[in-house]
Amino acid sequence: MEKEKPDNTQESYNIGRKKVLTFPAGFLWGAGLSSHQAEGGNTKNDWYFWEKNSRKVKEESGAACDYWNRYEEDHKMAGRMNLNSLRISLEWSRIEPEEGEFDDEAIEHYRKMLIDMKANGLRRVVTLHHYTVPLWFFQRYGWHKKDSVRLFSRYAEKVISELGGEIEIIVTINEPRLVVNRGYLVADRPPGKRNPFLFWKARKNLVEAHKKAYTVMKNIFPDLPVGITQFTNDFDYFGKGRWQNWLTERIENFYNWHFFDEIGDKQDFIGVNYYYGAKVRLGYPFYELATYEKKVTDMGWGMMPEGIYEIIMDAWERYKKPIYILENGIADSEDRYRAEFICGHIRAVHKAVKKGADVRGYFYWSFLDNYEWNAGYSMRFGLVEVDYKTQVRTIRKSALEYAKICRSNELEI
């Protein structure tokens, strides 16, 4: 005999054989797009620059998705895939294209963006920095330079004065563990500088900049929520002890949370990007990507679906503020992986839920095929196809299984 669904959503409940896990009502089923990564023709920010003149990319960026005029046909298809939000970014550098001079045409287009989105019952999530910034900011400032915290939260003022009744989530950066380190220590992202000075240079301006653009934004809409998001890896240790275990701890605390304390109450929920774990080691490199796992993502990152349940409960623990899991996905070309790797994350997503986190989201990355970057066109982590030829759009088969958990607000096991 089937067993009445309980009225706690964070409960599961079993239907003969099947174990079906539920989610709090209300729940932000979602996925991912950035505007270099998806738009095309974005020519006067740092990335295009970077792709014309490093030659540490695969490939330009060219018209990536086509997003920028095919955004109807997207939001169509989000809504039919029962998504009902969609976090997406805008490019500073189309909406101040020169310093101090904005383009109403390119925020007028923003606006009709997000309207789109909420016809399709999308809600928007808005990040205003994901990872581009304006070539002027590059050629004459970066983040390195004490003026990038005044630019920034002018942008971030232009942005909620005109925009701001249109978006539900603001996210002002996105991932800036990885903006300085890969720009300032690694090199091979812009600015491409190895400066130790730099870089801690840049990571101050990084926190003053969403701090200010916190207040200036809060100022003007005092409950919309406004935060950022972070890259998360979940650290173990190759072998046992003491100084191991002391010595990841730290390691993971500066990666993961630093941003965040340095932020402090000046966010009001905490935004989480998992794609894999890391083993660490004593010696050069300090860290080993969790290539170990027997099954492995296109980008040669293992699956560890438990390590987002051991980030959740780590920031729950440490901030007691809303959760949200702003990206979680799989290069998987073939489709072979996808959704084992879609549910085995929400599973462990319930798990957190259920021992009492205040998680509200789930997005994953990406919707589109899209722009991956130093990597190019190679890495494919589309719920949707896309043949960048024909900018002809497909839905992969393991969107459909992601599309019945949206749509049920459940999980089935």
Given for the second form:
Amino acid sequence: MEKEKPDNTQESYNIGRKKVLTFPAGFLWGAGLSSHQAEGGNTKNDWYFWEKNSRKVKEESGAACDYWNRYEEDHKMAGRMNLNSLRISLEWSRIEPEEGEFDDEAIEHYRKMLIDMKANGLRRVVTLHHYTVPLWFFQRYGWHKKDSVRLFSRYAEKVISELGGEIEIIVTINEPRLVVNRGYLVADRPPGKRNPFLFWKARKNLVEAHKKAYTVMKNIFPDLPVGITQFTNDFDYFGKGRWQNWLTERIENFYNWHFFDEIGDKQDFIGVNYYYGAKVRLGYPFYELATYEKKVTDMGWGMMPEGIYEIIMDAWERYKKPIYILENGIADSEDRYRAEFICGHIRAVHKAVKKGADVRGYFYWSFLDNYEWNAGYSMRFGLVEVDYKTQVRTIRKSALEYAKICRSNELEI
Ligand code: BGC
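Okay, that was the form predicted on its own. Show me the form predicted together with beta-D-glucopyranose (BGC) next.
Below, the chain from earlier opens the complete complex, with every other chain and molecule after it.
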């Protein structure tokens, strides 16, 4: 049956018994990677130190996916998979390996990578801080020290004055919530502290660091959208009752929205990373999480696509700013649930678009299998499978489903 192509205002139409959900024109369809997880050979940052010394990490990152050397092959593949954007991060420790000394070669390398992305039809979303900081910053400072604000904005200024023309969207800080919770309360990530006082200081400094970097970057490139992205959960409480609802709301405000609230007008979009809903009860720090869905990913996270709808609507009602889903994905080594996961979440994103939320893009996490922090290489999130011995890449079956959506800007259900 001939399908009727909808105009831009039409959000869904039917082909026979199938319903087709159409996304707004210009919607970004992408996937993500981060420097330490994918590049390989990052030996001058806090995570490398942590891998060697903390005993909280399953294995070392080593060569990762060797994306630093294989980016041309990877960008070509992304283009062939119909992605129109890619999210990467810059490695601060490559750009500023010693305090105040910037490495021109590393900057040139990133310039080539960004130009190559464009040549493959990929819009460039760039994160400045995706968990790792240079070793000198880790040893001399840390986010709990006031100097972190000045040091981060100096790095941001350097990046933007050198590479700003090759970037479409800037994310200053990936998941500040996790940076401080895991680094300053749970202590399973660097700097490995369990100290509520330093936790509060680090929170405050991360907010200030973002704000200062925002101002500095906007002075150079006023039209470049700048924001943060946050790890969000759709929270629910064990048991029902007034105080449980009250508490769940407090937890949600604190975990999902606190940073956005504090940053206020110094953000041009709201970045959402969403993986799972969570049932909570009180515990350390603040609460314990549990999964209650039947389908569980290799990470032990329950699949709960409708949660992304709740998060988007919450973000939209609170901030009325463009929203980008900058991470949503599943560790699924057998590729059993990935296609269902992707389609289910994209369907829920569409529901939010239909309700009026200004969602501008969806980025699957991750483009390639990569180094999953404390869990090492066992967790396979990729649209593309990586054989770490040979570095051979294989596009997963589920990725073909995603490629269809990316090509047509539509989801058939
Ligand atoms: C992080 C990624 C990570 C993913 C899966 C996000 O919290 O930004 O670096 O790989 O979750 O755990």
